[in-house]
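Single chain ahead, by itself, as structure tokens, in the form predicted alone.
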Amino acid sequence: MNTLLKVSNLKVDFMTVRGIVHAVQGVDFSLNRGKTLGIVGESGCGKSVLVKSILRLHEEQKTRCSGNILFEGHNILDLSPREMLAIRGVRASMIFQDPMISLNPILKIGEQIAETFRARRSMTKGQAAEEALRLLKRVGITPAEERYHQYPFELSGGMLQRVVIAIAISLEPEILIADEATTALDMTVQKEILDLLKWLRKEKGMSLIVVTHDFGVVAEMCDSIAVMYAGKIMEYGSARQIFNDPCHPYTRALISSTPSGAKGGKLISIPGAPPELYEPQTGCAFYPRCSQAAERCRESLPAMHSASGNHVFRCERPQ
């Protein structure tokens, strides 16, 4: 079977002081072995909530999840906490946007990598240190022997992100999730990190999920793309289909708002702002901001339509 991860009708709700937030509303997608999926959309559309649900990183007392997250046929949502330990960090790992949040500021970076091997592989202190040095070199941190003994505050943002990547790949997971992993980095360092992720996918055969608001990143990295808005996937297909034949108005608007997708060199902004997700949607969430909306878009939720092959979109009035 080529499919490694299959998400079906996933819904994620949060309990807050203001009410229930319907953060993810019936999402479907799949990820094949050795492939990269890009999840793209504006801030607040549910991208991070979606991928954190794959590893069950939400506070379970305040979160309600339904649907299926099938990892090699096993539903993640049905696993016990003990069973999740065998998956989280071992078979599926995550890289977060801010590496300083992921690292302990009072521990040397080498020790933070080594403790993963000692905890999960029962290695001796010497064996774990040797593996940590090997990983530092693999992700391009040199001189590794010197960096091993430094603290997080002594390294640049790009170096810190490489350390986080080293920890994430230390146990050679089958799925690596990068949640806005390059957003806070300058363009040169961003390119280096993206090249590193592509090399890891090729070298280790990992499957990647890249979460971003940057269409430039998904154009360079991804085999398939899911465009999210207000907790739903509005369009899904191969990178070639999404860029060459975007069907949803939101997808076209996002592409037109980037330098590479702007027509005539003029960037086009999307008016308005995404909706708050405290109330269930009755119509198309993009209706108030859509240039081609009709009254029926406000009254009923659009169904998914097929453009060609696996290229689908959620719109009743595609261009």
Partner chain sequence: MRYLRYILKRLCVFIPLFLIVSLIVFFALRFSGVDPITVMLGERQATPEVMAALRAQYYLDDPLISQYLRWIGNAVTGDFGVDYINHQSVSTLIAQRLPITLGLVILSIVIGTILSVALGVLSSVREGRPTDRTISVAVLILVSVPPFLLAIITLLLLSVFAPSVGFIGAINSVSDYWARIPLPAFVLSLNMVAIVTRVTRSSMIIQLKSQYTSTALAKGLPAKMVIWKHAFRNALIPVLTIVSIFAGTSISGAVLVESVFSLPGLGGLLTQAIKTNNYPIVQSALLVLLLVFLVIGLVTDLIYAAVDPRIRKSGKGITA
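What about the form predicted in complex with its partner chain, after the form predicted alone?
If you are looking for partners or other molecules, they are not here, because only the chain is given.
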């Protein structure tokens, strides 16, 4: 109906000196206008690789992408560099984890916003500066006039992340991707940034993709949630379905390992670590760490099962 983005059977491989990394192994999801999708999983599960391929930010020479990433019927994997310009910043834009390294260290922060207006909106220097200043105020930077002329090393992490957000929304993208946008910040600042994102979503009617390893964050803002493990989506459903009725053992383990998710206040961390992604898996990737594992989990890839409606999960032995 109002689908902005449709990803299907997306695979991303990296050619490295140690071999081929299968970072994303056939992912499907879609995103509707004004909705928020959460992508959750431990670090190293392929979340960043997945969302970066939406903007084609990988080094093309060393990366092999296949499948479809459709914006209004156009597969962005087939677009020319020139056509990609029409996507980046306009259709979708992105905020990264660490604001300290997300900005060019030697350019004034105002200029880092204004340059986009000059390059893409053909504004004059004065118009672009005015627009940039307005944007700085919108994301809550004070005193904006003074900050405009400062360099990234002169601002705090929270301030920088606001600047990064201002930059990302400058061309009013339909989709804003936030990759661990609050992970590097302390708790109070985290909340401020999340509130800012929620406010922007409401005001602009933007769709959000929120990538995080923290279930607390997705609980607050997402309509639907994809749980990712070892390059695959393990469970997908509405936020309510995932929280009230988690079907995959990995989802349940993740929920009980987050402070806000742990029922009865008991935090249980998942033993072990996500696998390296060099070889294609023969069985369930979560099998070695799974409390429900059985012999067949090791032998064959589990299929996607439907729990109810849109709620699906990739496990043969759900509880």
